[in-house]
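One chain comes next, on its own, written as C-alpha cells: the form predicted on its own.
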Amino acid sequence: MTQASTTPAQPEKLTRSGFLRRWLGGLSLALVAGLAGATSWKSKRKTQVWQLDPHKCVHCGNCEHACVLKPSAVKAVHAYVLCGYCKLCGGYHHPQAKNLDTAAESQLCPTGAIKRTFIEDPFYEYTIIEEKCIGCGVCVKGCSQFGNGSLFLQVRHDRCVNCNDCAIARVCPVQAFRLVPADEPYLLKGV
C-alpha cells in the first residue's frame, strides 16, 4: 500500500523577471481599465463646457484670479464687426492718457496683451495677443464704458481644463458663467 504524501506543495520559485513580469502584468490591467474609466467619463463630461456669457459679464476681475490655470483660460476677444476702428480707443488707451500712441504709460491694457496697427487715418486695428492676455478684464471695461464693447471675455477651450465645478463660475458675481454644449462652446456678441 502506497501513502499519500501529506507534505505541503513548495511554493513555485519566483525569479526576478518572472516577479516583473507578473507585476509590469497586473499594472497593464490596472492602467487599460483606469484608462477606460476615464475616457468614458471624459467623454460623457465633454457634451457641455463652461462658458463667460459676454452680455451679463459685468468685467469684475474675478476671471484673472480665480481660474485654477495662471494665466487664466479666459481671455479678452475682439468683435471686428462691432468694432469702429478708432484713433482713441476705450479698451486700448488709458482713460487719463496724455497721448494717444503705444507708449506703456498710453496703454490701459496691464500686459500690453493688445496690438494697435495703424489702417489709415483716422482708423486703427486692435488685435489680441492671447498668450499676454491674463483675463483682467480691464480692456472689455473700458471698451464698454468708453466705446462699443467689440472686446469681451471668453472661455478659450483650447487651455481650460474644463473643471466639474468652475472655480471662476462659483464666485462669478452675475453667474455669467454656464454651460453650453461642447459643440457650440462660445458665446459671441453680434451686431
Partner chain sequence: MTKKTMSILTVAAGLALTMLLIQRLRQLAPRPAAPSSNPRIAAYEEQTGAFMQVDPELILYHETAALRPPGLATVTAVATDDEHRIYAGGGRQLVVMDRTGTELRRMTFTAAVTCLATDPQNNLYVGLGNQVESYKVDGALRTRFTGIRQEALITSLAADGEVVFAADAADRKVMRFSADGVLQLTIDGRENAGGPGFSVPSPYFDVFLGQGRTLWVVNPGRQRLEEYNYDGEHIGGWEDAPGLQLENFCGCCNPSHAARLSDGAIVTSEKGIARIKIYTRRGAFTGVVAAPGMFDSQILSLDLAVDAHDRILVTDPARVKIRIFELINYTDNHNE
Second form
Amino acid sequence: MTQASTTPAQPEKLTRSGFLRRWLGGLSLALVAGLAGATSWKSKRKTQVWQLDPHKCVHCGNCEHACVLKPSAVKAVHAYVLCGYCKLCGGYHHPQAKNLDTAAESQLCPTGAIKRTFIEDPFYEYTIIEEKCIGCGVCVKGCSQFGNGSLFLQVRHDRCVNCNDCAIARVCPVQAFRLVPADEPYLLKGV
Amino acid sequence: MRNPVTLILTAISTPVILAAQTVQRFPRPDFESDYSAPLLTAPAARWFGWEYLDVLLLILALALAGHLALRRRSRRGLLALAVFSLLYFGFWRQGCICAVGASQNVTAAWFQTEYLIPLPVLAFFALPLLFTLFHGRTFCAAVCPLGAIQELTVWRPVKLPLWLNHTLGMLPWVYLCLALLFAATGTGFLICRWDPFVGFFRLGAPLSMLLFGALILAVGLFVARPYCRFLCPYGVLLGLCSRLARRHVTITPAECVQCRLCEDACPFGAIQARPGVYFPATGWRGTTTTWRWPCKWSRPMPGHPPD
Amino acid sequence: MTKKTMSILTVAAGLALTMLLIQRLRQLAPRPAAPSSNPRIAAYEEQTGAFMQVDPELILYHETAALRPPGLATVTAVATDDEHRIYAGGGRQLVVMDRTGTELRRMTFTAAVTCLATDPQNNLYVGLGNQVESYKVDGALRTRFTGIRQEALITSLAADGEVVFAADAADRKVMRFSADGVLQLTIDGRENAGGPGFSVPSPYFDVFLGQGRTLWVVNPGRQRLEEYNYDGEHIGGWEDAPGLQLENFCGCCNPSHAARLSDGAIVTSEKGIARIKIYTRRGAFTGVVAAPGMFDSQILSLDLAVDAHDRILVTDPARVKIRIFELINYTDNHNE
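Could you present the same protein in the form predicted together with its partner chain, rather than the form predicted on its own shown above?
What follows is the entire complex, opening with the chain shown before.
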C-alpha cells in the first residue's frame, strides 16, 4: 500500500504530447457532456416500466418461465366487472371436471390460486389469491375461450424488477409487452 | 427476491384503486343478496425515488473512488468501496440499471423515435465517462458491481501472454458494435441479455445466463476480471476516455527503484514498461511503468526527464 | 507457430463465436404465435382439443354453400324469409341477398346490427342495440319500436306477424311487442314461471318461436331452454348438463344461439367450442350439424336461421360468410 503522494517530483513541463492530450481531453469532455445533453432532449424524468397489453395477449404461457423472477412477476388479475359469476367457470374448472365443485381435481389452476365463493344461486365469485399465482395463464386461456375474458395477466409492479431488457418481452409471440409510464403502470381490462 | 424496504413501502402506500368500475361492458348480474364486487386493485409501483438515490450514490462512489485511488492510494479503501458497490448496486438494486447496459438505452434514444430514456439511466451512462476523463477508470476499479464481483473472486491470477492479452482485447470492440447495432435497430439489448452476473444479483435467472456467469467467474479465478478485459463494451468507451484523463494512478517515479516486480504482480497485465521516461530516484531512463486499473492502453505518464 | 498466426487464429475463433452468438439470438428473436412452450397450456389445449373430435357417424348435415355478403367487414346476424332471401348483418350494415349470394339491397344504420328476424309477411325486424326497427320487404321503414330501456341490449328477435319478441340481454328479460312496435308485456321468467329467472352472463340471449304460439327462450347461464306461452307462462323446457362433452352445452353461457326446424327439433350453436347440434323438442341430443373443426376459431358468435326447406344458415364471423348446411340424407332423427 503506497502512501506517497502522486505529485511529480519536479514542476511539470508542458510537452507536445501533453498539450495534445490536454486538448483532446477537453474536447472529449465536451463531447461526452454534449452527448448527454443532447440525449436529455429525448429523456423523461419518469421512469417507464414494463406492462403487457391484455387485449393483445394470447395466453401462451411464456410469462410463467421467461421472467427472471421465480415465480414470475406476471400474475392473473380478475376484472370483476366483466365476470359472469357463473357456476361453471371456464377459468376455474378443469375441462374434464366431473363435478362443478371446489375439489382439487375439478380445478384448472395448478396451484389452487383461485378461490370460489358462493354468493347466491346461480352466482359464484372468483378471486385470485395472488401469493399462490404463478402466472401460467391457464385460467386466462379458459376464461377467454369459454367465458367473458374477465381474467387476464398483468405485470405486478410490487414484484417486477424492471429489467432494462424484459426477458418475457423478448419471447412474447405477439409483442404484447411495452413500456408504460411508471405512474400508470397497469393496462387493464374492463376499464 | 423482494426488497424488504420495497415491501414495506408497498404495504404503507394505499393500493391504487383503479377506475375499473366506471364503465361496464356488460351488466353484472342483479344480486339479490347485498353482494358488491370487490374493487380491482393493483399493487402500487415501486418507489422510483430509488433511481435518483442510485444516481446520488453513483456520484459519491465515483468521487470517493477517485479520492482513494489518486490521493490516498489506498488499495484497501478501494476494495471496501468495491464491496459496497457489489452489495448496493449489485445485490440490493439487483444490477439494473447499470452503466454498461445504459449505453444501449442511449443508442435506442437516438435511433428509435418512440423510445424515451429515463434521466437516471442517462446519468448512469454519462457520469462514469465524465469521471474517467478526470481520474481514469476508477469506475471499473471500485464502483461497477460487475467489476467488483470479479475483483473479489480472483484467486490465482496468471499472466496472459501479451499477444493474447492484446488479441482478446479486441473483442469488446466487436461486442460494442454489435450491442449498439442491436439497440439502434430495436432488436434487443444484447448486453443485458448476456449480462453474466445479474442472475447472481437477483438470485435467479434463466439457466443459460447463470451458466455464462458461472463460466466467467470460473475463468476469473485464474484470469483476473475476464469480463472487464475481454468483453465489457462499456470498457471500450471508458478506455478511450481514460487515455485522455487529466490524472492517473501512477507508479511513484520519485521512489521507484525499477525492480519491475509490479509488472508481474499486476493481475491484469496492466503495468507495462515503456521507454522514454526519467526516474530521478535511480537516474534510470528508458522505462516507465504506468500503473492503472485494467486498461490495455498504457502510455508514458509520470516523471519527465530533466532537460 | 508464430505469435502472429496465433493472433489471427484467435481473432477467427472470436468471430466464429460471435456468429454463433448471433445465430442463437436469432432463435430468441420474437416469432409468430406458435403452440405454447408451456406444458400447462399445451396440456390444456390437448384436453379441450379432445372434445373437438366428433364421430363422423353423428354428423347429419353437410355444408352446401358459403356466401360472402358483399361489402361486409364482419357478419354477426342472419335471417331468412319465405322467398329464400338472406339477410346478413355485420357492423352497421345489412345486406339482403338472394339464395345465390347476389346482393339485392343494402341498408346502413346508425348503430351496429345486433340481431335480425322476419315474419311470415316477410317484414324485416332489425335489432340495433337498444332499438328495434321494422322494414317492409321493399326496404321501407314500417315502425320504430317504443318502450325499450336506454340501457337495453337486444340480442335476439322473433316475430310471427302478430307479435314480436325481443330479448334484452342487459335486463335479462324478454319483451313482447305488437307487430307495430308497441310494448305489451315483459317476461322475466320469474313470477309466472316460478323460476329463478334468466341467467345471462355474457351478451348472448336468444329467443325463437315454437310450434303453436309458443316462445322458446335460451337461458344460457343455466344451460337451459325454456318454453313459454305468449303470455309469459312457463310451459316446459329442458336443461342440459354443462360440460365439454358433445351432448352437453360447454362453457358458462351456452347455447349462444338457437333456432327451430319445421318438425320442432331445435338447432343450437355454442361458443368456446364452436359446434352446432340438433336436439329434439324434449332435449334429446340427435346429432351434429357442424363440428368444431369446420371453424377457424372456437370463440365465435354463430347466429342461426332456418329457412323454409330446413336449411340451416350460420354466421361465421371469422370467415365473414353465411354458411349453409343441409341434411345429408333423410333420416328419422328429427321426428319424435
